[in-house]
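Heads up, the chain below is alone and in the form predicted on its own; it's given as C-alpha cells.
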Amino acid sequence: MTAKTTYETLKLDISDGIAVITLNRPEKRNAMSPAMHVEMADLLEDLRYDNTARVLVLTGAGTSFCSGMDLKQFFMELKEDTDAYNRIFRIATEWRLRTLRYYPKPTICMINGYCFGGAFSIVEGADLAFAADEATFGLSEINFKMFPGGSVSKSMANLFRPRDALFYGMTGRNFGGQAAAEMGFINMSFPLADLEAETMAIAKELAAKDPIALKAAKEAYRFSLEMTSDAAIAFASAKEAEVQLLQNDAWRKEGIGDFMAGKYRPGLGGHEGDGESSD
C-alpha cells in the first residue's frame, strides 16, 4: 500500500525509507486547521501500512514548525456546530496524543521555527525531537485569558519538569531550542543551518535498523511506563519471544551469530541491514 501524495495542508516526500511530512500552511505559520487534522489522521493511517516508509519525520514549511491550533477556524467557526467541533477535537487529540505515541514506526519532529500551543503535543507524541537553536517555543494561552488545555496539559505533565511546566504555562514566556533541550522537551538542538542534515542523518540511522526490533523497543518503553516492574519484565519477555518468532530467530542466527563469528562487537558496532525484516 502506498500513501497518496497530494494534500491541501500537508506535503509528503518519501525517499530512502524516510517519509518527510511537512505541515504546509506557511502563511498561517502552519497553524492546525480542521482540514489539517483530518488529512494528518488519514496520512498517518496510510503510512502505517506503506513499506516504503520506515521512519517518519514531521516538520513545517517556511519559518515555522507549527503555531498551534488555528484559533479562528477551530474555536470560532466551529463554535456553533457542536457535532463538527467534537469530531475535529477527537481527531486532533487522537493523532497527537495516541497515534503518534503508539505508532509502529519511529517518528521524529524536526522543529525548524515557531512551535506554540497545540504543537507541543506533536513534539511530545513523537519518539524523538530535534530543533533549531533559533526555534521559538511558547505557551501563550495564559496571555489571552486561557491556559494550555486539551492534550497540551498532559503533554507538559509527561515531559516537562514540574517547575518548568508551571513557569512557562503560567507566564506564557517563550524559550529557544537550547532551553528546550536542556529541560528535556527535545533531544537536541542544532544551528538552523545544520538542523535538516543532523535530523536526517538520525532518521537514516533508524531506517537501517530492524523494523520489528524498533517497534518492540517502542512498545516495551511506552507500555512499561504504565506497569509495575514485574508486569514490565513479563511484557518484555513476551515481546522478546514475539520478536524472535517474527524474525524467524534472526536475533540468534544473525545478531548473536555474527557476534560469535567476530563480525561485530556490541557497543562498538551494529548489525545493520537494509531495514527489511528477516524472512
Second form
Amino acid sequence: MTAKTTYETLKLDISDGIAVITLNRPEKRNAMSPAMHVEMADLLEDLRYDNTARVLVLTGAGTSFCSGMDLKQFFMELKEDTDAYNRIFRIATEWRLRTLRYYPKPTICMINGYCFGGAFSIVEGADLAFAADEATFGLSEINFKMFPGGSVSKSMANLFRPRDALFYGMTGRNFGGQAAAEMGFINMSFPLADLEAETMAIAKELAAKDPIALKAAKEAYRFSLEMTSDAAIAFASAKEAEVQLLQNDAWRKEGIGDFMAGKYRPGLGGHEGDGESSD
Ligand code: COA
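Right, the form predicted on its own is done, so what does the form predicted together with coenzyme A look like?
In what comes next, the whole complex appears, and the chain from above leads the way.
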C-alpha cells in the first residue's frame, strides 16, 4: 500500500526508506489546526502499511517546527461546538500520545525552529528528537493565562525532570536546543545548518536495521515502563519468540551466524542491508 502524497497542511517526501513529514503551514508557524490533526492521523495510518517508509521524520516548514495548537481554530472557533471540539481533541491526543508512541516503525522529530505548547507532545511521542541549537522551546500556555493542558502535562511528566517541568511550565520561559538536550527532552542538538544532514544520517542508520527487531526494541521498552519487572521479562521473552518466528530465525542464522563466520563484528556496526531484506 502506498500513502497518498497530497495534503493541505502536510508535505510528504519518501526516499531511501525514510518518510519525511513536514508540518506545512509556515505562514501560521505550523500551528496544529483541526485539519492538520485529521490529515496527520490519516497519513500515519497510511504510512503504517507503506513498505517504502521504514523510518518517519517529522519536521516543520519555514522558521518553526510547530507553534502548538492552533489557538484560533481550535480554542476559539470550535468552542461553541462541543462535539467537533471533542472529536478534534481526541484525534489530536491520539496521534501524538498513542499512535506515535506505539508506531511500528522508528519515529524522529527534527525540530528546526519554534516548538511551543502542544508541540511538546509530538516531541515526547516520537522515539528520538534532534533540534537546532537555535530552536526555541517554550511552554507558553501560562503566558496566556492557561497551563500546559491536554496531553502536554503528561508529556512533561514522562520526560522532564520535575524541577524543569515546573520551572518552565510555571514561568513560560523559553529555552534553546542545547538546553533541551541537557534536560533529556531531546537526544541532541546541532547547529541549524547541520540539523538535516545529522538527522537524516541517523534515520538512514535506522532504516538499515532489521525492522522486526526495531519494532520489538520499541515495544519492549515502552510497554515495560508500565509493567512489573517479572511481567516485563516475561513480555520480552515472548517478544523474542515472536521476532524469531517473524524473521525465520534470521537473528541466529545471519546475525550470530555471520559473526561466528567472521563476516562482521556486531560490536562495531550492523549487519548490512537488514532494512531491505526483512521488508
Ligand atoms: N495558533 C494560531 N495561530 C498562530 C499560532 C498558534 N499557535 N502561532 C502563530 N500563529 C499565527 C499568528 O497569529 C500569525 O497569523 P496572521 O499572520 O494571520 O496574523 C502568524 O501565525 C505568524 O505569527 P507571528 O506571531 O506574526 O510570527 P512570529 O514569527 O513573529 O512569532 C511565534 C512566532 C510562534 C513566537 C508567535 O506566533 C507565538 O507566540 N505564537 C503562539 C505560540 C503559543 O503560545 N503556542 C502554544 C499553543 S498550545
